[in-house]
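Only one chain is shown below, in structure tokens, and it's the form predicted on its own.
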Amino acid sequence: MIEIHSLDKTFDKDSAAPVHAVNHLSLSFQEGITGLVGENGAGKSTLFRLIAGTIQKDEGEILIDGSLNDTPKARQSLFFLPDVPYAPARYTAFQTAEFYSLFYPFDFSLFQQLTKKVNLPLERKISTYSKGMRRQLFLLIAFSVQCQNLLLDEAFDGLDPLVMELIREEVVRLALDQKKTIVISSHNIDSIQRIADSLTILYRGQLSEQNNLSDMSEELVKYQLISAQEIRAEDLEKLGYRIASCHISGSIVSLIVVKKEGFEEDIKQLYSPTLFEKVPLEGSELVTAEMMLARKGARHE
């Protein structure tokens, strides 16, 4: 489990822009798989940088297991997968892991038995492999560490769809059988909404409204609709309504809305809609809706 209470971090706070990367961020991170989610900036690499404490927090704290993140206990029990892994030049597949298991209790047998289901060449140096097969190899690893809390910056970037399955399987086996906190950061939000048990959506260091895909689906509501009028969001939020998208295909326009009583009997008296019905929304266009409204809502503050 991961706690962090107040957290608060600025880059370059002498500069004439400083950048406010975590805001006062108080949330926690339960057993089981999250998915943080959040456009670019967002402020997901450095929340993981700072409980990892790579880098460190101007205020806060930061709770892994109970124990401070700056103690050896706390240290041993997580584990932190950037974007861009660290591994010594020159080294094979199977030296890199050798490397990590001086850090962490490493399952060499796991390891092996992993590698061979996605065909990772041990012996290959890693400086010959592709984006993917790198990407492969420190999940691999990550999995083969045996700590209770694992962060995983973009976690499926460069995967092909077959390795990305087997991805996704074991990170449902851990969390699951050996009952580990995973949080996963990543752009694809269908593949994290697959396998989350929860998402966490940031929006300049800061939580968006809704966290959760329940919660998002009562809030929001998707219309498609024709009128021989144009229809604008700026006009429809002049009347009061929070537009999260307002999408135009050919004759035909997207509106994903939150509910609000008198939406319906506006839209239908101001345009004379010759069609107008609810559609279903999937799980990525929650988020991605979720993500404009905190956008546009940091517009105005």
Contents of the next structure:
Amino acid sequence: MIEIHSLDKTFDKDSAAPVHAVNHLSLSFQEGITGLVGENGAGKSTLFRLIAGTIQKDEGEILIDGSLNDTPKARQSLFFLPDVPYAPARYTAFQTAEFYSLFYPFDFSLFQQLTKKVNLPLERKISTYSKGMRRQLFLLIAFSVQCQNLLLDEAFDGLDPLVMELIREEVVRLALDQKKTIVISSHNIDSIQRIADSLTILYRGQLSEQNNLSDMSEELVKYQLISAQEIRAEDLEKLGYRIASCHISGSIVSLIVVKKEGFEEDIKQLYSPTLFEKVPLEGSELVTAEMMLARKGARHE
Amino acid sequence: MNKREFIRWQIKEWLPLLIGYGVITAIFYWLASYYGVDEFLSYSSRVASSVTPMIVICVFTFLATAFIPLAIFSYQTNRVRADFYDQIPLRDKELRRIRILIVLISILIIFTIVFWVGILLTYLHQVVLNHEAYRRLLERGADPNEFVPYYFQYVYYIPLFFLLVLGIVAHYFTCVFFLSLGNRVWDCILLLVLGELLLNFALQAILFPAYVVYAETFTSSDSSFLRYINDFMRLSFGFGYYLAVFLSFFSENIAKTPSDSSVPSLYQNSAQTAVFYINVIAFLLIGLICAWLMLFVKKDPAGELAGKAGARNRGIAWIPHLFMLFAGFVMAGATQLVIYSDGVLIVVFCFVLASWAVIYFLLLFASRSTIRFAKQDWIRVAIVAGMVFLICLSTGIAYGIMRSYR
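Having seen the form predicted on its own, can you show the form predicted in complex with the partner chain?
Let's see the whole complex now, leading with the same chain.
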């Protein structure tokens, strides 16, 4: 479990335009899989790097399984896979795994088993690997490291669909069998929503939302409608409705809205739609809608 | 985390670098010994020839202690590497300590092997093959007017070895300190060069006048041991000395070869006296400029390393180490003076040495604001105390041998 209290980090403090990357953030990551999402520059990678101790925090406290994050005990129980992981030059894939085993307890049999599944050539130098293969290798190393807490930054980027499926399965297996705390950031929203138990959304260094996906889906509703009149999100927002997205495709308008009584009646009265129906909200739409709400600051209004 | 395995891996990683240092130093040092066999390890008035192999091994070792530590801090100058090493289950201090000690111990082991194999080869060359240099030594040893037994020259290299080790350790830690301040490779190199200049110029400014005053007061200008002192003063300053010589182009006496120069001659007329003072002032000024430039270079990490720990001087108890460097240079200069002098100077030498050790310990206490030391601090204190003991003992033995023949 990872607990964060009033964490704050500002880059370029002395410059004319300081960057407040993490703004007095308090949250916790429980056992299971948490998806960490947010727009570019929301502070996801900075948050990971602060938790892993690779950058210094300005304020706040980070506890990993109850220990301060800069203690060897905490570090022993945390593995952070950054967007660009390190491996000594000229190393083969197997040597890279051996290198990581110097620092962390490592399950070599699991590693070899997983590499066989994805057909990774272990004796090849990783400098000859493609970007996707490198990503696969480091994800498999992360799964083979026996740490209770895993931080996976940009976890699914660059993976082909077959490997992505295997990786997703493995993440779920780790979370279930070994009861690990796994935090995954990725722009691959579909993958995140398929495996995550809960979702944490960051917006400009602040926590926008942290909830499990089922609760989130309770809050939002998606409509499709056809109307002769132009439907604009701003007009509906003026009426006090929180519009996560308003998408027009041909004559059909798709609206994702935070649930509120009277919305359906107002739509019928204002736009006299020829088609007006509730449609199921897909997982990726749900996550995107939450991110849109975070951007609009709708939740804080 | 398996520290032992990590240390083994780290040594393996740096092995080519360390072997490179050892091989290059050995080749040049042994070649210099071979071609200088007429003079090296011999009682000779041709000081330049007799110490050339020493200059070679010192220059290469001083270069190694300056630049090999770049590898220690290489992880700090690249975001990907820094991210990795900053998150491993090892405190930053401990990681640095392990890497610093691996390089230091490796350099010392290589230096010791190369040094003594060189001495042994020269000894075999001279003694076993009955070389002319050896026969000359025997003749001198048999001469009742001479007080130097033939093997004295070989015995003499024991205290010198320990002094050089002290100099290497001091120089190494000083370089480590300068390098630890940089956040980028070029910053590290710039800081190292500026730091070397600063130290050398500052030392020149302090030691040189003291040396001249001593030479003027207590010795005659043609004293043979003065030439040795002069020689070892040059040797001990490291490569920074030669840069200083280059910069002080207007001072002929300093730039001359050791065998031609005698320091008191600087004081022979008013023009030379003026040159001397100009040099001292120039050394101080250049030292100050270097200090200012170092402050200019030292800055918090920016760009991809933004948010990192800042200038990496954490965990380096640098004051005692800088003092060690200072003391090492002074004592390296004093060694020959002691061995070729009477018993009074032995007392002075031991007094200087003991004072240095006491001040070193006091600085260590002061830098930690406590007298309760951690285990590793006690180990460091024990190493310094051991070094002092070994230098005193070996110097005393060398002096005793010489005295028994007088």
